[in-house]
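In structure tokens, one chain follows: the form predicted alone.
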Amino acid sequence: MGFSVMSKKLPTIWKAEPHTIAKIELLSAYLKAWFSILGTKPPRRNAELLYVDGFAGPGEYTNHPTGSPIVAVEAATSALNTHEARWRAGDIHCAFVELDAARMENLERKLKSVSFHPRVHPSTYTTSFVNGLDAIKTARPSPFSRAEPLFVFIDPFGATGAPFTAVADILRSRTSEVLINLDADGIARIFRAGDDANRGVLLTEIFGGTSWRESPSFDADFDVQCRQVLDLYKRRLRSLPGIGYVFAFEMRGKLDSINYFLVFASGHPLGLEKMKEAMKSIDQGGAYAFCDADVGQSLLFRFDDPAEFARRLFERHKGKRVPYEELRDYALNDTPFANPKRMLKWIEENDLIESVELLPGKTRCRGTFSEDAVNAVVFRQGAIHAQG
């Protein structure tokens, strides 16, 4: 992927790559659980739930019914037939955003076969991505002004479009969470463009201020250059107030080559939990793997095999005694896992814990580490011997 408006080469309906439908099912995976968790247990009673669609696209591919407004819906309908009784928000808004034209029409039309709940709502913007969140912040200013639930997946064409700016903007309420397809690839090919390319405007525009000239450095391998683009995206999400939570998902196809980075931003550490459990859903047949992209580096994993993983949590913990809470955070933002549990108990049958200390009247069998028992773990200090 370059960095020029791909959109304009594309027809107004067109073939959807194998990543581009787990992408859809990914997000059709967390949108359920989303709608459900929110809608069950809103921040207040009432609250009403907004989902924004970017780059929404014509609503269908050639060879796949549904693009991402219509998985949107059709999750929304879904938890609200399945909570019912137990639904304590308001109605569920979906908002999409759509430049094109032509692909709008054709979204509205798609829009219009599909069944959904009466108190679901969708609406439709034919104008650009900035232009189109004034717009809805207009229709609809609870969720940008008094942390009602938000949720805004942003899929541009390319490496511009998306300013940090707004994304900076959607984020500044506690309740609002972004998915983003970073097109690390065309950031990294306008850093090597060169002044005569626009590439000061641009990256300024996509990194919100002039960090980006502290990286990457022009003389490094091209994969190693986009893991740095990602890696100083990822620090400008974290810079924000209240976004603790940031985890980039490296999606490849069965050939090892890089599709895309998807950028996760949360303020809550449940959001990035159902996000993994999302991404895990979506790998039951093995048609992808998932790496953590850290800079310098592509670590491929299994959801089922902690082990590398259990090693970088010792060696950056050894000697310290950590509250449970900071190894949550760590597993959440530095590995592919939802919890440290099984980490943990890799950690312990290698004999590398020093003790475990447990809430006020709990208990614990060896080898478990429930959130409600445990309070803080002591680890030894010294390496690793274990080969497993």
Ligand SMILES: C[S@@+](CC[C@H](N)C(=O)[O-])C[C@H]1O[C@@H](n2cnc3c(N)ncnc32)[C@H](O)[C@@H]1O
Second form
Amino acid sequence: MGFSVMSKKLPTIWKAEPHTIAKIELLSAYLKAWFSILGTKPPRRNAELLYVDGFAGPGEYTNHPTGSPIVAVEAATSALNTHEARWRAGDIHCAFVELDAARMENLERKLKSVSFHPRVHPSTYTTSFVNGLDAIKTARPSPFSRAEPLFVFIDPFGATGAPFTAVADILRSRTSEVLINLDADGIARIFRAGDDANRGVLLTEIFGGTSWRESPSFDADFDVQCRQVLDLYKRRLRSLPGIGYVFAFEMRGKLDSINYFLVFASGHPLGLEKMKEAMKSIDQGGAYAFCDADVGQSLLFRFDDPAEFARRLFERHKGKRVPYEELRDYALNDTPFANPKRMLKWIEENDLIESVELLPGKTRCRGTFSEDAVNAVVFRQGAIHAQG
Ligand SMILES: C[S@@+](CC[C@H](N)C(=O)[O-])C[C@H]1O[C@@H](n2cnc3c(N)ncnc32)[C@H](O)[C@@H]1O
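Requested next: the structure of the form predicted in complex with the named molecule (the form predicted alone having been shown above).
Shown next: the complete complex, the earlier chain at its head.
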């Protein structure tokens, strides 16, 4: 049974599955980094930081004390306390949108029970994500239009409620980022529903246009379809101006794959770097897996084994001179790593690098590929013989 189907029966507060707790931990770890970095190095002095939780929930679970809004105000407080002396940004605003009045009531009660820094300002909107976003934009327009940091967490139940036009609108600003819980399972079911009238309306809303019509081959296996949905969604995000970094983490149930994904999109490499570090830092306990970029393949990933991805990096770039920045972007978008260093080390150990071009005045030791020293890498044309 898909998550979207399950969720319809849930009471005001429900029991969190392990992957839900992992999702909240990932968000918490990322927000600590996000508030800390932007608080101490804002794009301009006193720029306010705006965090929006578009599907906030009740703030707690029957088996877990903190929902996403609570970890957000805690992360904001912790960043302000830790970096008080070096804080250069303005205040932190946390806006929570929740459609269900009983859940919002619970959240408001819960928010009153936690103590947070006086420079953290929570606000609540009992309405839909789309209407809430409009209201937040009216109250705090600058993060939506200027270079003031904005992070939006979009965590609906199921496939609908977060139209692509809203996501695109958020990502119009230079410093905005989103983390979206994409219910590929639910979306694939909509595709499967056949050509009934509503299908076209829903899919056009989810993907922001009609590109879905050319996409998934809907006679494929259901798991493959879910990955095709993810692939199409990522392509839609990448098509937005300035959005160079898009990555998905697969979330797994206890028994088998449940086909939903956390999709992160940003215009800045540091954002994705920190998101990957956050993922690595949480206790995964099998609740998360790296989701391979190739449709139709799922790879349980081990962070300590770069060989598989080093092979792919080499195959993609063999016989070419590749600037370091391009290798970094490849590592961020197409591998689970935050940088290409360990993959390049593996490639060099296997004698597949022709030469390493250094920046003026720099030197390097074999096996090291620091972004401060390396300008470009020239890969051999050859075939990989290495094992392991
Ligand atoms: C998956 S839960 C959110 C969990 C929460 N983000 C967390 O991590 O603790 C989704 C929430 O969205 C609410 N919701 C459903 N449709 C909505 C809509 N269109 N706009 C805003 N909230 C909605 C539901 O009532 C539910 O509380």
